[in-house]
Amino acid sequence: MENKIVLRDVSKTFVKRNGGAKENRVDALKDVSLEVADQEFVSIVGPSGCGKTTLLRIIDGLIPYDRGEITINGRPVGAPAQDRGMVFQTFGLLPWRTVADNVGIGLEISGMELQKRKPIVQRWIEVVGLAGFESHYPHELSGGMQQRVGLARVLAINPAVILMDEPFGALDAQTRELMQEELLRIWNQEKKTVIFITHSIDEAVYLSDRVIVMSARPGQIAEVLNVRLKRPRWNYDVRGTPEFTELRAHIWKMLRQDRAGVAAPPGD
């Protein structure tokens, strides 16, 4: 299987000027190397401030990196592109637009005419379970439904890579588990490459093929763990298995050793 995403020795330093010529430098990432295969689901966990979100935004092309190299299918990453889609923790829906209009905004921006984008929008509304809510506005939806709109909005542009930054962090526990199951069903059906940021060890283990554990700032990859739990995972009690418990305990032990109370850098 050809590697979809390749990072080689990626580093990022934020520089702030506190008046005059004085600089405040924050080393967010240092020499991060990682390969993510086509159609793989990878989660990244780590202590607050370790640069998880910074790394995800660099992969998306939203912010530049200082050193190293990032390629997707052999092409250097330098700016956002349609082969990548980002799902944020904050839903980011436009309150004056309906569900259908929010889902279709990426297609609209790309210049696709209304009649062509209508069936695409409808398909993804149905896939995420929002059929019947096409004409509703964000304020009329629950948090879980709003996040479904955000996911459908990204899927509608058909990216090869989906980048997800704590997408379920603001949801209640029950809705969060339902959204995890929904995401796995969609991923299993659509065969996308996913990089998923989370603070939840359980969520990372449940969703992923591999879990990347990052160290405290400057963020580096401390360990890469294979998750060998069978799939699909929504039709049996994977969280009750000894394998799940052992992997969760191992990750928690690593993170507990890194809990030094480091302040978060910009973008994390």
Second form
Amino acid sequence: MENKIVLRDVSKTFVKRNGGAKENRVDALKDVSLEVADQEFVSIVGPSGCGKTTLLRIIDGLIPYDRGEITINGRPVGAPAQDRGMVFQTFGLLPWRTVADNVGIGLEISGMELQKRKPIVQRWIEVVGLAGFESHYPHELSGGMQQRVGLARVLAINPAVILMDEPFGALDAQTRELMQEELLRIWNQEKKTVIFITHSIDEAVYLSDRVIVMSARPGQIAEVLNVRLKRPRWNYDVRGTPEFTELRAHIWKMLRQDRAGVAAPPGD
Amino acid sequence: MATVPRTGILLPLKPGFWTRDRLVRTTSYILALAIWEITGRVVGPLFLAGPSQVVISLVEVTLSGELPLALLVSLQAFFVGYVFAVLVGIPLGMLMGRFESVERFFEPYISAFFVTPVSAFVPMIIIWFGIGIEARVTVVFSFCFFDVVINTFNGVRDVRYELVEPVRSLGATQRQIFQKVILPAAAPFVMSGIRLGLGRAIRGMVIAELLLATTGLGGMIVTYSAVFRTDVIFAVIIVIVVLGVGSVRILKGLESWLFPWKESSTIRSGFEGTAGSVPEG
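Instead of the form predicted on its own shown above, give the structure for the form predicted in complex with its partner chain, please.
Every chain and every other molecule in the complex is listed next, the one we just looked at coming first.
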């Protein structure tokens, strides 16, 4: 099945009313056009406020957009549905549900009965490496393990597209690298289309086929970069290759220009 | 609401039955009883009966059947008023939390009644309901109703965005979001409302008996104060304290058992029945 995502001139303006007639308009996204191929891994980087999270939420259907067109596999995107799934930075697990019940909630929502859900849930718990933790509650797990649950919850509904909103942003550096590698393995196996948002240039280059650089106010695509690093990337030192270093430096320079000198050091 | 560990001032103790906490508690009790007993002997039982006398009287009025009967009468009004407040308060709080228009509609009255001392309405309650059980039920109801409503309302309204979003993202309908996220997330708050309401309902029960109908436990206090029997008054007060602390304890136990996913510290810390023990969202 072809899972191509097409965005054409997507625009979004947030209007805040501070009481009375005074309006505060913020152009979050302006004429964003993008095509993501089937099974492609695309990352979006950009300064805070460039609208990258807004873009992802629009694709998921969590918020409406004002103008333009978005299609997945030729079908226009509307309210959230199970052809796409989202992984959140804050994990968003339900604290009163065990790992297994959190992973199964998508299937529960679509009306699948418990007996049918069980083996599917079990399979994905194993894929993300949480076998043995089925009946643990989220507060008993580390951040990395919680996000594995977040990932399994989305994989369980078998979506064509996985949207990831800074999924590893809340994790420590070591856990983060481990999760990146495992994400690549899972992606390699499951053949999903992924749109991945991150603050880390390093993470974007390491994971992606293409890196989209966005600029702020209004949120627009500034540049699209192809990452031609050989896959699989977990069995050699990707970060040590000249191409990796070069791409990283290039993106860093772009973002610094955009932020006009008020920037933090590269990486994240 | 984590508490900062404090340094102990007592000698370190070997593990066993006499932990430091137990020792402090026991010392506190012994001291209080001693001061009470001595003061009682000094000023005489007309002003303050000592604990030894109170215990004897407690046994007497229990065996004579007077106290159990008064307790039964009190509990009737308490039970009807409290259960009614919970049954009406939870749905109302939920509707207010879920629909802004319902909130707008009821909020001014709830806020106004919540800060007004219910005792101020006692004369009106007598005019409307007389001094029978209906009046006492009304007092109990108005004492605890608002705790139940406000806690339920806050619980439903303040369900965190980060909990709702992922479930919505999975294609859940509004109804599914309510069932699978909002209800369970609000449940500990509802439970807090039920627990806080319980303490206030007991207060309402006694105040109704003191102010409008000389009956039940409050009635015993009124009757025996007329003849300066401070020993019986204290016996009744002890029953009220045990009733309040005991029932709140039971509800707390129920809370920890029902919501094991809530860190126990948020449920256990703080004084029993105080507003500070509302769980963190």
